[in-house]
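Only one chain is shown below, in structure tokens, and it's the form predicted on its own.
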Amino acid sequence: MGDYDAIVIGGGHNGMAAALYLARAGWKVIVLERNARTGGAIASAEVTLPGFVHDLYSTNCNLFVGSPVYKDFGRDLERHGLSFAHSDKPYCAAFPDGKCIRVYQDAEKTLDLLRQHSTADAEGFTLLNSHFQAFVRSLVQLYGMPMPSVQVPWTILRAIRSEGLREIIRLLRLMISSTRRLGEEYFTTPEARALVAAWGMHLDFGPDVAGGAIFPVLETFTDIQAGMSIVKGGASNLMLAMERLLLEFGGEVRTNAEVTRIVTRGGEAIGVQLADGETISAGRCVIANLSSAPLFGKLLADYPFTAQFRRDIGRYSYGPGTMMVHLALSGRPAWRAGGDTDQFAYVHIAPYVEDLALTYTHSLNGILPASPLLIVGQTSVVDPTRTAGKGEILWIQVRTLPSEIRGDALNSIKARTWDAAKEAYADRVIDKLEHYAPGLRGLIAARAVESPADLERANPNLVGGDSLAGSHHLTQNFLFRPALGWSRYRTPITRLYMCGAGTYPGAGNNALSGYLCAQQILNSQKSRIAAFRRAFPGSKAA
């Protein structure tokens, strides 16, 4: 045995999962996180003033609240101080002039709201909700199972049975649409139809690629059901009540501890090189809570691979850069929308699927895009813990982006590289929400831009600035993600397991490629001890 059973590489929510998961069995591990703190991209600090907490990437945590890891360790995590803040108005898209579509949890006041604004758009989301509903009953399990699995075949053939085989091609066909055919299927309205595109968007599908709907279909009427939470305090609160679990189970956390090369024999994992040359051995194996570039690029460049792998995983991409933009605000902003917009956790501003095309191909193209999708998040409004009644809190997310500049399509911005650009491209995003809420600028108090090279550099998983680890296109997810025959948490090294937004299913804080990632090390240990107990009968150890 080495000095532990498992080494984690990476303190991310799915690193932290996976090592909850072995701890509790009894495992010696440890988890290395290259930063101060654990977290990855699911992080809170003081960037603007003091007293003013803002989550600094990821801030949703309704699939995190929804996912079995959760269910197997929330009571041990709520005694670790994790909460949820909660609002019952999810989201709403706001238009320049001034209309707002709202989206509550209360799925006849949404109704009534949209039917007021089109009843051809009302009937048609009456329709997807029903075609959801038979989703959720027959083929959402899926995206809680390892890919490939020998349960995919009869979860569909039992769908099938439950939900009849027009219905199911019906969702099939909805699961490998794009964003604007779901919108052209069922609405009427730009409005409507942009509702839907702006939630694709927030993953790196724009409004014309394929298998971009039903993570806009799943959004929607989860919301719906469930309303949206964030961590109450700050997210980082998520992963403080994980890392003290896990110290509970007898794991360990040692942070400031870059993992600079993961260390083999024989074709086996058998630990890992830190940056200031200690090597700590693993005797059972080694997770990698990594995406492909730093992982096989970087811990395993010198490593034999057999070309084909090189070449296979080498096609892996990365999708457009991400901005985030904090803004501390002695007051609520005043939307043209009017009503309740200022209490809604979400407020999206595309405004509309044609802007959307344009700035995804914009960014896809290295142009800054002239007016980008804002994903504005009314954090103090759901949480006022974060600011304690000093003020107010925003989110802004903006989507998408180059990683690397080469023009901007207004050609005022002249700068080529991001730490250059990133401040006037935030007046840029300024600008346009002041269209939306007028008076907002007055309003700021102080601001913190991360650019996407900031984001790259706080998690080299996020190459290029891209929030997601990868892009999630068809040909790189479900069995294809990270690679065709590697997207089972395996790699071709012998003990060396991968989890992380970068396997399947994805980004997301839903902790389910850590889980899995466990679920599959547990069962081959159970194989392996099964196997060594039936040809050695009486033996007490494997």
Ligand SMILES: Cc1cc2nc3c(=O)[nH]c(=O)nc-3n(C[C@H](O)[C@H](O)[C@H](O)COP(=O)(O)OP(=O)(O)OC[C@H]3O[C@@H](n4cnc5c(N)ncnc54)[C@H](O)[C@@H]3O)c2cc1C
Given for the second form:
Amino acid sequence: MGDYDAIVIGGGHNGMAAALYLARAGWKVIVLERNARTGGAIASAEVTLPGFVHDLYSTNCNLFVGSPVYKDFGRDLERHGLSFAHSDKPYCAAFPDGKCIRVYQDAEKTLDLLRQHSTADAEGFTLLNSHFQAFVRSLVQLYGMPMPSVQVPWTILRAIRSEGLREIIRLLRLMISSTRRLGEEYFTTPEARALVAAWGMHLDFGPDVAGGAIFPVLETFTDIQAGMSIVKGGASNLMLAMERLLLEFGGEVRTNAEVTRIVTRGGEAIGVQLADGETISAGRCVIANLSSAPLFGKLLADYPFTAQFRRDIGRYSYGPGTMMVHLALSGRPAWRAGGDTDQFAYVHIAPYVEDLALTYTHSLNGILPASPLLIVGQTSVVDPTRTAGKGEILWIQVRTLPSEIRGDALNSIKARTWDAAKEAYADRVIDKLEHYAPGLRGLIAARAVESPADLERANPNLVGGDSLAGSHHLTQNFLFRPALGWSRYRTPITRLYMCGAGTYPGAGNNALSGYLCAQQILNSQKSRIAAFRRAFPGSKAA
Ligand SMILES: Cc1cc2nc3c(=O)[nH]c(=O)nc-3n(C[C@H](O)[C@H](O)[C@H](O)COP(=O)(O)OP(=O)(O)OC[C@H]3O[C@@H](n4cnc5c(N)ncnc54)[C@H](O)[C@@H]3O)c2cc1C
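Could you please show the structure of the form predicted in complex with the named molecule, as a counterpart to the form predicted on its own just displayed?
Now the complete complex, all chains and molecules, led by this one.
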């Protein structure tokens, strides 16, 4: 017996999802969160002007809307205040000469416009879409399965039966392609090639990294089907709803409660210690919503893992950093691309594949890129409640940046720490944006900047400001996330589980690792009870 059946360390959405399933099954659960509120990378606040609610980190909630957690708890979460604002203009890519490729939640319209841009690109788009449609069901199923598991080969076999082995191998080839290769094989114009390559950079796939192609393909065509959804009133409303539902299930949440150590006995996790010295015990399990570095490098720094495990987990690496620039505007940007550009949920500004490649290489080498990718979210256009008509909000994610600064591609920023360099770098971001939306600078009423260092300070999972809590390169995904042999949420310590962006299937508001981790725990509990009943027929308890 412990104070609780289960302790969840970290109130990210995966930790909260795991807590919801355990609490619904009757377990006594507590979530311990170091910050003043839960949410981790899902949070909103008035960081520029009163009445302007910005999504501080993530904004696009399509993955959550498609998740099993939303399927299971959606209605309850809505009862507790969750709703989504939706855009049928999910994203476009703007170019310096005023060109723009627009992707609508409307395949025909998207294709018609692309045809006007280039008939060859439109043909490539149609071909890529046909590959995507043939495999989307299997891919989505694989994305939501424990890795490895018996369902995986069955899903692949079913796909082979319906589409043929040759097509599966073709898909595999596509999956391991880089985004540059993907663009060159399907598209002819630099604009269409950049359209897909920019999505690779959302994860940490520079245009020349193998395995980058699959996410852009998924994102492009699912957005055509689903548009884009963000949380109405601010991302924190999602976390508040999860919290309220957990309380309804009898669970607890404690904020300002930083766990500094996991307490073990005889190779089992039996509780945690907080920063103020308090210990809390867990009778059944501890779940860490943490990535490898904070979990194994800090909370279990002294634990006698085998040398092999320390080596394997020590190889877990973090990708380049991210900066967030939040703008409060007095009016909508006047995009050089014109038309309905000011209505899109995201405007991607790379502009071209060559720029992305240079930016990515510079960020890996510690150099501040001259012209980073800007993912411009037009938050208040999608959800006008964010400013109640008082102006507009731009959410700008700057990808990719060095975690540690060793130089500047333009040689104009001399600072070598993010605290000293961030405002100057944000000026560079605004300068770039000004070219695409002339007059933008004059619309800025206030801004707030979060550097890679700020991201890590706010959330220890984001080591070096890596918004993904660990690279998604092929060597660190699927069976290898976080390390070979440990991709199913267990750890070498009995009753200690891990979930979150640092575990399969990785970053994004998918809630999947929390869901899969909880299923794993509840299923192994069920098998233990079944084994006990087989050993002691007629008994009631295990
Ligand atoms: C800037 C940014 C933009 C993003 N944009 C998008 C997007 O638009 N769409 C999308 O799908 N995904 C996006 N992502 C990714 C996505 O938001 C994250 O992958 C996801 O939210 C991670 O959730 P998580 O459950 O793994 O936990 P996290 O969000 O990492 O939360 C973990 C929690 O644990 C707490 N914690 C850490 N250590 C301790 C400790 N020792 N004791 C107690 N508590 C602790 C942290 O404070 C945090 O609250 C973005 C991420 C970032 C950072």
